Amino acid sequence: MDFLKRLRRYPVALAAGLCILAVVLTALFAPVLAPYDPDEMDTATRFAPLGTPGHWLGTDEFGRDILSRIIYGSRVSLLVAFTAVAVALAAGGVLGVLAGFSGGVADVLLMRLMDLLFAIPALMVALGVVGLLGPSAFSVVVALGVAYTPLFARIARSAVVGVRSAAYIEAARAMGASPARLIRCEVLPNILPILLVQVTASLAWGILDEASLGFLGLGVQPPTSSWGAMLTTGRQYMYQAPSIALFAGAAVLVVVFAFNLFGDGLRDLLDPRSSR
């Protein structure tokens, strides 16, 4: 509750916040809200225009109704995104933690490994991953998931050289603390706030990414709805149904948004050093 009467300080951060809670409520309530499934094709309704009685965003090119697919296609961008960046923060976590708190040869081998992946953008090593494993909501998470580790670890293993040398750490291993309490009772609650706000920024990232291989073909397959292929869809049809292409699209700038306000209202409220 303390958390949030501060975040009411930052107006813009909370309304974003309401809208990724509206969302993910809308994911999980897809079921209920959905007044079609989004897979139901009735080809005599096929391009049914903005406003149509029944179908208030209009329909596709097999008579699919925009609304719910566009409700069942949030399940699957946030369910990507999420799954992907809480893949990379587990294993970047770990790795960024050992190599910082080890220092040493350790240190150096796995943050030149880090600087190797991340040299290459991250949606190339995606492609890369999703061209081994082939095209699928798992390929997509793998793929999102190794292309976020090198940030997640560069990102702990500066955290962690920040304050293992810091006098309360240095008083725990006087009294005999082995590192992996070290780690888990002092170093991972300092750096817990800058993780955290780096995850919302990756979640916006982990949507806008899941979409560009769904708009590509290398994501979740034809007729499982996902706002990236609603995007391929929306291109080839702009004429007959330019309302596919403008909700999906619409539906991925408000949740990319939204997580990046979101993220920056959590950087100033996590930092004592950062003003309004």
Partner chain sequence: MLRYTLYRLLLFVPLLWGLSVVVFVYIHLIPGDPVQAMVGASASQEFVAQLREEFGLNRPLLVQYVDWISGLPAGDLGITFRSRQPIAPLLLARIPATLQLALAGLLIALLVGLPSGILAGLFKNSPFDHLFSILSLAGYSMPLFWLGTLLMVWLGVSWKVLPSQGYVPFTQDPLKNLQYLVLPAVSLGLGLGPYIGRMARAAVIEALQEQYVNYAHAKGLRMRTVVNRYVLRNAMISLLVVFGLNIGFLLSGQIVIEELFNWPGAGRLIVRAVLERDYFMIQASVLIYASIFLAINLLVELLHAYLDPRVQLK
The other form holds:
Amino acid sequence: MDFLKRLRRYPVALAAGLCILAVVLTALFAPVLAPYDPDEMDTATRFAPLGTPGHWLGTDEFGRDILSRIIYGSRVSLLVAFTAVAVALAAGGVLGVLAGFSGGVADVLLMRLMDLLFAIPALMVALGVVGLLGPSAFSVVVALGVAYTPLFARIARSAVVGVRSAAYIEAARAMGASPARLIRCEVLPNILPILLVQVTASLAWGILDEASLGFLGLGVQPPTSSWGAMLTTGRQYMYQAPSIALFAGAAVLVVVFAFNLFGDGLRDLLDPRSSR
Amino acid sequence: MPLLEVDDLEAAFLFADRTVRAVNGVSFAVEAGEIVGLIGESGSGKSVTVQSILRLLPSPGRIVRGAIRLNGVNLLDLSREQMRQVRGRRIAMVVQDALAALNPVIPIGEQIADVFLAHTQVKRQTAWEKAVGMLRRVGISAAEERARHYAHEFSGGMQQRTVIAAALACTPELIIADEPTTALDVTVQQQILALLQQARSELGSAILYISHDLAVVTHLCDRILIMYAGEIVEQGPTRTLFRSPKHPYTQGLLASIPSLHGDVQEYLPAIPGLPPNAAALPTGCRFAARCTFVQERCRAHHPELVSVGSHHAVRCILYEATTP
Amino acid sequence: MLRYTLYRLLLFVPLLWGLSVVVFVYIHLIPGDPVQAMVGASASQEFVAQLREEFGLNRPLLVQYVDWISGLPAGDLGITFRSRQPIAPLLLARIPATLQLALAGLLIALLVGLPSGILAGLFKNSPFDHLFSILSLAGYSMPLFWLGTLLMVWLGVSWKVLPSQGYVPFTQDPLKNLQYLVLPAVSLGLGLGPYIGRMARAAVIEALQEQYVNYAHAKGLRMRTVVNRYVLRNAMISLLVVFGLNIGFLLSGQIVIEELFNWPGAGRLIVRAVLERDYFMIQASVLIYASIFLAINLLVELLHAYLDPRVQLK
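Return the structure block for the form predicted in complex with the partner chain; the form predicted alone was the one displayed.
Full complex below, order starting with the chain above.
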């Protein structure tokens, strides 16, 4: 594929992409990779230090293996981030396309609404949603999905408006092409690059925000292992077991960094004008 | 000694994966007070030549070979600071898109005053007053007030006048005008050309006038250089060139000027085809692919610039044979 | 400028009204019964009904909205669900601490991000720029609370240089107040610095590509003049705009920092409200937070209009 060939010229992005792939595989094969059941408690080995044979990253306050919990934690992070972005992409895409195609008052109203939502910080929106739905993985997905929707709506709308006025669309319309067909054949190929970059960036956000919510105690509830929640408990036991917070934070950092690097490379690769 | 002497200039853009040879062995001179036209299509290397003269080639452009002498001093040997003192003071520039060349958030007057501040020992207030004087001189009414305005508040013609005012500020020996009238309508074009002619007669500045359009420069220029694919293909006094163009490319250009007596609407076809890719130049004559007189030998042999009359030279195989 | 300012202020009123509608609808659209959610599933039907009656939740939505919005101009944000205290004074009391942290954090972020971003932009593709790009992207990917925890453990606990958690009002003991401020402000500043740096770099690079910069060189202006008057001046204006658009996002990190350092700002109040599922408090605080961001946006727009003569034309 042409895309993969070009990706080879961006070694950093390629490395970041491989890193993301590795994390995805880790999440998928967590039961195979994790040395222990992440929820298995062993009061005999509470707060085992770093480098303990069998528990290389140590254990937490219930004697659970930290490495296993981090490996399982990737499932929550990725699942929440991917679903939330998918929700935002779908909702924002539909709203943006509707606004762009209908034009007029509907367009203005919809986009004003998006501007207003955009003015409220994502974390704030998420806090509101979680507050009403109660903390759970589902709430976080809904919360972040709602929070990211305006971004995608804006992209979709501007693409539709841009394409709609183009001469070849007029021609296609005159020949009786339906809006659905127009979106599939004309709009989508045009905005795919921007969408792809935005999706990658949003995934990085999603992982960070999920961890933030988890840290605030508003994410996935115990005993399910998530990186955000591990940071909260890790903070309480900073002195007995510094590795809980250290490695959970590092996991977030590495994955988000990989997504950001990949997104940056993707932007350069898909848009030759923005060469850094 | 000529005022400006460009000697065997070669400039290229060294990209990671390819080298674009934009200017290949260009030599010409501009005498003091002379107006010379440098004509070529976009991509012919005329703008790169100008950027080379000012040493303002955008990255990754490099001057690979040659010399650019101003009164005998090679500009390529000057330090950065010395070169800065040449720009705007001895060689000034007038650009095509005046609006883009003016900073949108600084008043017009200050942008002219900046030139005085950069090249003369004057106080800010004096520089401002001189700037207002320059605006008045290029024909802007209510100059004191207009100097406080911003570029977007000016009409296209006034923007171009502002740029000319900035160029004339330090009485330069050479003005390089890069298509200064392209974006303007015809009456304003004439005013701008008149302003340039006035600069020559009053300040004695020489002008190197860059254009893609032969028609515009006929009345302005003493001499004309025709550039194609990074080389000069023909040069000579304006009158000679018009009476007896030698190079097929020049002939094509002249043929595409609508006749003064004929119907203005009736445009003659431009030369068909495109100039060669500067990253992969042909070995033979660079115009061969578009030439109506092309011969077998043209594709293999790269012609030299040969003299065909007084101050008249051409780069074409048709004339090489006659002067061994 | 005066006319433009009045015009923008006038436009701000319907915007705030729109915001109140959005917040209200958005909170009422979320499925589930808020009272049930607040008291828990085990509560009796009678109790829930009684509470609904007490808080007026059994009335039609429009009546509830009119009731809510009519109190807003007078500063009445309603009462909390659990303690039944008026919300406005509670939020107001948190403002000084929040404002102090936000400003200190932004200041540090600007001090870190602005010079490095500008230098990276001016010397694009230099070794410094590459270093900057990697470091800023890493900083950008750094979870704020993790950075804060590391700083807290390293400086506050291991070295005992600074108090790691808590707050003393400035009016009570200025020196102590500032000591407590250092760690949260530095965490917030280091977290935001990379964003500001990247925005600054992009703005400088964009300005450098403008023709007027090239023409300024052609006029023979000194490097210092070109950079100050032609590059930075324009870059800072566009940076201001991007900054204004992202201010809400930039400061949302503060909620996490307040929680981490036990800094008694409005952010902690909101987190507590969310944990206690205090529906009225969430509604009020989302409205207030969002209004503040809209107000900052407005300020930035006015400043932009003042700095860029092209804006007022539209």
